[in-house]
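Next comes just one chain, in structure tokens: the form predicted together with the named molecule.
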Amino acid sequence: MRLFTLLLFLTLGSAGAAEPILPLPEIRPAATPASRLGRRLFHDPRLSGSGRLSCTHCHRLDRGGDDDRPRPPLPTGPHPHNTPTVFNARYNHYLHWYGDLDTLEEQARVALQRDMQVDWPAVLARLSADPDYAASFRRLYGGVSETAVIAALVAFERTLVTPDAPFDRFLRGDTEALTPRQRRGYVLFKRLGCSACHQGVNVGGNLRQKLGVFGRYPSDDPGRFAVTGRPQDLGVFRVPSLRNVALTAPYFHDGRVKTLEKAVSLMAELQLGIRLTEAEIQDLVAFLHSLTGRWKPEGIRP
């Protein structure tokens, strides 16, 4: 048997050696004019067609950075999607359920677009009246267009990092960071394989995978399907970034799903094909709520 494995491991190779999960960069993005042109703008309802919808609407950066509704209304009958949170969106490999998009820009422009119904000339001339706008897009961009607002956003967005979990301690040495709970409920992270999907430096955000590989998760949702057409495209998703988990309930791209305990489980049995035990549960949530960063807005220090 030893041998067995020892040629398994020669083929697959080894779990081993360097850790799945990357810490964030340590030091924030600063400030720019930029993006304190961006803050003023991802709160500013003027920018929907409504003139009632912000950007924070659905992303509230006081909540995890969405919000807590399974998914957010929108004037045609509720999302399709579950809010995903806009912290560390700058170091998803790809955005969106489908990943589907692959910069923050186009990004901006299909939120403006489908999730706040913009009206561009309407917005466009709403951000020129405003005297304190103008000066500020006409020193940064030349003047106000649509390019601008969409920089703008994106420079904030930029801004919005959470480093400083106390797994990204850990992996910089501090073991005391994590209790024993937490650091065991890593460990089975890792060799549960959970780690095989949710890795990188976002513990997720960088590859699309089936959402049920060892069984059937009831969603009438096409998935990636929905973008291509290709029929192993079916029930296919980008694998959301764990970062900040803990604070982004409702889970799961319906936001079916209420609590973390749940969606550990289910992912255990859907992606790895096994049944948790309870205490494996807890354990593995309990890493998880390590992956809880902070954001610090602008001005505040510690």
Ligand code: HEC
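Could you switch over to the form predicted on its own, since the one displayed so far is the form predicted together with the named molecule?
Chain only, nothing else included.
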């Protein structure tokens, strides 16, 4: 029995157990004054130390919530990692590729400090000098502060969910929501044991696993070892969410893999020790396309 099939069996029990993947809630989070303020901040380059870099530099909401680049260019040089999508991040148990952060608040603070080189006294002065910002912060948080900026950004990020994917409709009983090939892909996804790691409401995002169980991924990135210093964490990364994965190429922590087909093939080799047929790859890719949801009001490309 393959390693991940065993993991799946231990996680889910018998064949009659519940589905390993859960649908996203049908009800979209309602916009609030805090999330509207956070949306302005998310698009505002005045949060960065240079005054020219906003959150949307890496997290394009008109795309897949990432930036379509292997690694984003930043003022400090190329980022070491591919940009994860911001969509549905509220459902991740771990954040960042090393899985070293547990909350959206921590993630926002680190991104501002490390990637956007925030100068908090200067940023707070800029926001306080803007009458609209000053009034909103005063009304919601009692004034402009670092904590308030983080809170507003997170309030907006929590609205960035993409329900109504074909697969969500399928899980709720719409048997026509998936094509025959997508249904075959999902059966294969479970049979191979992919759902041992990519499961739950976000189809991932809640585990940390070694990349390269049956082979070495061509990267010198030490993985979670860089955070913990523990030998057992060499090559360990957060298992990414597969929601909207058809929109978020290139793939893997270093953005090395350009296509979803190659990503599927490589994962089978590295994690399962098998070579998939072309038909199996296409079935799995078709299933992964069914995980593309919708975001309003700006939306992501269909």
